[in-house]
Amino acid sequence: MKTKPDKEYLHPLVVRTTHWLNFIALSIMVTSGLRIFNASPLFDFHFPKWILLGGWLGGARLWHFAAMWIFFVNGVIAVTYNIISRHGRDTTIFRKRDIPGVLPMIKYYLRIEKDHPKYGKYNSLQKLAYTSTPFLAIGVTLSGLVLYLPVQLQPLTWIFGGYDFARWVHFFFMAAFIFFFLGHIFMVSISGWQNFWSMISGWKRLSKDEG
């Protein structure tokens, strides 16, 4: 790993890069799927129109299919590059050694415990959230492509109990997605700026006690 007199080297330029167009991805898949859902709802009740994208039915569906393969292509990507490099396997990777330590960190976030727990370079919680994020990408996709093309995809569409039912399965792992970006600044925030920028310029600066 890359060092300098008070600074580590974490995040490579793939990373930094295949996390941005994620955020950009989602943020147009959200708000596009939002105005989708506003024209068919599965609930009792409509999105504000000012979180939404696309100005009607028809130019969402275009906003959101365009993410949509973005998503995907830098999924591959993102993936490909973390399986050759093993980057992360052994950081990111929730393991079952990382248990005991995800309760403490809630404590840790939710103020209960003052200390902050000792960990690597992230910990329990934020491998736990990493690692599902590959499974909530499948599902997101392999949903979404029952929506996209359901008689072409006939054997998906029935696997997912057809058109409608993969409606529900579709919105619901969407909205697994937003509490994990919500969580996600939460830990972000609470862990400090050197973080955040960490994931713009791949450095972060050390403390006194990491230096």
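Just so it is clear, the model here is predicted, and its values are computed rather than measured. Positions refer to the first chain, counted from 1. Whichever C-alpha set is largest while still superposing within 1.5 Å between the two forms counts as the rigid core. What changes on going to the form predicted together with the partner chain:
After superposing the rigid core, the C-alpha of Ala78 moves by less than 2 Å between the two forms. Annotation for Ala129: C-alpha shift under 2 angstroms between the two forms, rigid core superposed.
When two forms of a protein are overlaid on their rigid core, residues whose CA moves 2 Å or more are considered shifted, and Ile138 is not one of them between the two forms.
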Given for the second form:
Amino acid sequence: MKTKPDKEYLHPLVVRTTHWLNFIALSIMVTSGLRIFNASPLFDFHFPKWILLGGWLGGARLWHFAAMWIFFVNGVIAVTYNIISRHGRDTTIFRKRDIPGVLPMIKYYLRIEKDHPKYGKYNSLQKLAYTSTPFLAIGVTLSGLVLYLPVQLQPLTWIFGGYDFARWVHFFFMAAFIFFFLGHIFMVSISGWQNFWSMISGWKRLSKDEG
Amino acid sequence: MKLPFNFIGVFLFAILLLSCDATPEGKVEEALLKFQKVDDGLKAKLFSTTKLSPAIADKDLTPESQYRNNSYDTDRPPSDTTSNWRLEVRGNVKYPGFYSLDQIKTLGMTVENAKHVCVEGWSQNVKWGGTPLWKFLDWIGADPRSEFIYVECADKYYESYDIESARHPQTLLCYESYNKPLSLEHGAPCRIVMPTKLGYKSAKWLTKLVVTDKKPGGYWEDQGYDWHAGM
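Could the form predicted together with the partner chain be shown next, to go alongside the form predicted alone?
Shown next: the complete complex, the earlier chain at its head.
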């Protein structure tokens, strides 16, 4: 007699490794990036010291331009792996058929709708969020390249509306990542320890009413 | 709804660990400087001697009233830089010596509108005027095999450049902005303007220029800024 497995292999090694490397790289990019922002703020605000990295502008630049390599190489590996392996293709990637599910999920989260809409591993909003991350990464990388080499990469600078506008675009994509991060942390926190642990070990122990 | 905040705590703790705003020192700084070396090498490789910083129409210039001066502590202008000013030339050149502004001006003046981008993130479009540095280097008989230019300033500032950037057509021995002689706070009587590099490369109050085959440092570079600083 076949018994129901009590655990499920969710995340292959490549996914787990790139996930955590990305977390480290992005943490460095954001905290050092905000220190660079503070040197000449886009708007009348300075980020508080305790979330910053680098000490002074030169230190923050050292962190920023080191972590960008980790972010970039790691991102290329992650995206390539996900495309080739088709990992999460059915569970995580947002597609046309997920569109009708977006509004009910928003209503549910806003407490307009009491019943939790039915879905597979991830709901439409989660799929949308996960699927947007590679695009956010591309946006933040390209706008960052404009700030890095505005003269040598002039066509790209032009596409992003010039050097000064690219600073806003770069900031916007960073903010989008923060927005994603907050939602992600919230979802992880309500999904329990087993779910969190699966991103480290790969395996998720299933409770009896799950699976 | 149960919120297991224990591991959110781990997240936040990790971020805080990363984020104590400490200046990188010791082994950490060494490692980061290795990355910087890669960046600098890449910037040098990508640098094109013919690619110009984009032309800027007169109407897009930063108004002279907003023509900005940065606020680094080195930027308190020395009290008198203009009287009897001479540029001292040393190193691997045929004609070392002291050159006056009038002598430099005989090589011809180029006026260019160019974006000046500060490492802090702000930028401005300035109308510069000066003699292209490559003309001056030819005139003093700079050794073509020497790869670096080093300059000293009337304050404690010093800078150095790769020869390709120094010979870039937009690199100026600058003595005018907005069709007027440079003001004291902008580097009178003569400064470097290099629109292909970050602003800290555009050294003010020049006093000395050395052609050398040994890579020199720079005021900020020796504290952690990148040396090539190409854009």
